[in-house]
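Take a look at this single chain, the form predicted on its own, given in structure tokens.
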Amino acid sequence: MEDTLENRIKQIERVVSTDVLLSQTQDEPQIKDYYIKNRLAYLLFHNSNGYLHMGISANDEYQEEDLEVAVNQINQEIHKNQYADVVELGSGRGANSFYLANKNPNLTIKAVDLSTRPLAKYTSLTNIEFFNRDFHNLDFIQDESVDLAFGIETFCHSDNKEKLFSEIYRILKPEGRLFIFDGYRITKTNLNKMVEKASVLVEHGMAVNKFEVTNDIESKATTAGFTLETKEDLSMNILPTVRRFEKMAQRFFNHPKLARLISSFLSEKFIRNSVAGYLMVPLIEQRVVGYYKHVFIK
């Protein structure tokens, strides 16, 4: 695994320095920064339907559908305990909101995001209120109103998830769920140069300052009051989807000549949204990142 991660850093170093992306800090004009410039990217390189993440597949072959199982489980969750008071953390172009408010007419939404405005085709449903603010302060929902929360791919923008799990878990009502669908670090110790190096270009590139390990996580929400109710594996689920981003970026960092002249005129977010997808597979492959579902209870 160093040796392709060192002969893809090479590659990209050859269109682009990554010394600026290694030492910047996500911060919040970062992030904001980040989705704005790479709206179109998404749109063109992902998919049309707005959806920010990644597709879980039940096989090695990617399909759209696949950017609809999460929301789909957490569609199941709402149909099963017939809750009625949803909210999103980090709802992007709106699509996972839409989705359940679409299939829920009598469920009310509440979509929160710090940096990116719905599509157009998602503001038509009266049940979802868009929010266009931080996550981590919610103190326009009353204590106790919600019966669950969701953030897909969210929460590894939040550098204070103590105070993000205080404001989820006082906005919960009793025995509500938190679903994540997230990245993470399988381990934070005994990489190599050339491996934390890689870890910190794809964390960095997709405005993430450090993926969190799992246990990590699980412990500052148990530490807020919840309890973990499930969790599950699901880095071999996104493999199909994040072997699409390999090869469009492989094709981008083969040319360097071409890939220069190309980044002339790209933003530089949307460079940086390659260098991930150019080094994310064998990170994955070899366990050093990952990807989870958790669902926690108040």
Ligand SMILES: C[S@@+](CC[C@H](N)C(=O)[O-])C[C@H]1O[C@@H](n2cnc3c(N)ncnc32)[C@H](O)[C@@H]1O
Second form
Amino acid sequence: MEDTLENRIKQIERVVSTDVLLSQTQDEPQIKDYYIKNRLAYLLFHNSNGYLHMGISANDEYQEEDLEVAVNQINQEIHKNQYADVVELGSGRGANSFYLANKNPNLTIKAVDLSTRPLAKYTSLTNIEFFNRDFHNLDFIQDESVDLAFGIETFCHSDNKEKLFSEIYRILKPEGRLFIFDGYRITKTNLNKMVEKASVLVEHGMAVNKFEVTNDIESKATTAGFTLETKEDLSMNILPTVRRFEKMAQRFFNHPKLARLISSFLSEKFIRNSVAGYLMVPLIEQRVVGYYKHVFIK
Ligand SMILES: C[S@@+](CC[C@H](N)C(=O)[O-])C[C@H]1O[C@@H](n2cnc3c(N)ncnc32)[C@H](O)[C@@H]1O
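For comparison with the form predicted on its own, would you give the structure of this protein in the form predicted in complex with the ligand?
Next comes the full complex, this chain leading.
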């Protein structure tokens, strides 16, 4: 069988119906449920340190250190400017905040997440405070009290970037910085039906309603008052991580009978993750979806 998006979707549909996934709105209850149900899967199949994001690889080969490239770049900015107060938005299992707090004992970090709790091993430091909250409302953080805010693969879940950016702008000190590493749609133009279907399956498969188009995120941030400092296309650098997910998904969907049996006792939220994993590589290669780093300054 020729390896096309259409055939991959057919293979998926031999195991699960895609109708519910395609039509479902990815709201906060869905996001929470997705991350709670996938806690164990991420630890078993991605990495045991609780990083819930893509590695940024320098070459074609994935290495576990690639998972720390984003947070390491943030660490360098903290050092360069001698920042003291940082906020992580969508902190997941706490791995990024722990990395920064551990390396910088004088830094104070507030780590905010809607659905997941930090891993027990990340709760020992006194310079991180975890908040189980929605990042659209940061009323527990004072105006102009933060040097740097960051979100790694988390703003993609927000359907209200206007509110999110205005809250971040409010809490940042003048000249404070916002770092974002995230997935996007590359173009606004109408896609053919199959590519659009695959894109929605990838988005909903990861509990995202719709990836923002990169230009739109930039205009929403600038409307909130930010200036774009740097933008970097990292789409090719995440491919080695995505290929790992693809391999696992391929093994699953290549054996439809076994996959149907496994699906009958695994969470549907876990299966949808494999749907995303199976379709993401071709969409990145065709430049339909991409991955970018943005740095904005107040
Ligand atoms: C892909 S994970 C990334 C976690 C972490 N940034 C990392 O790099 O490991 C996305 C995280 O965003 C969180 N999230 C999504 N929407 C949120 C919201 N409205 N408020 C706070 N956290 C949110 C999810 O609960 C999840 O833990």
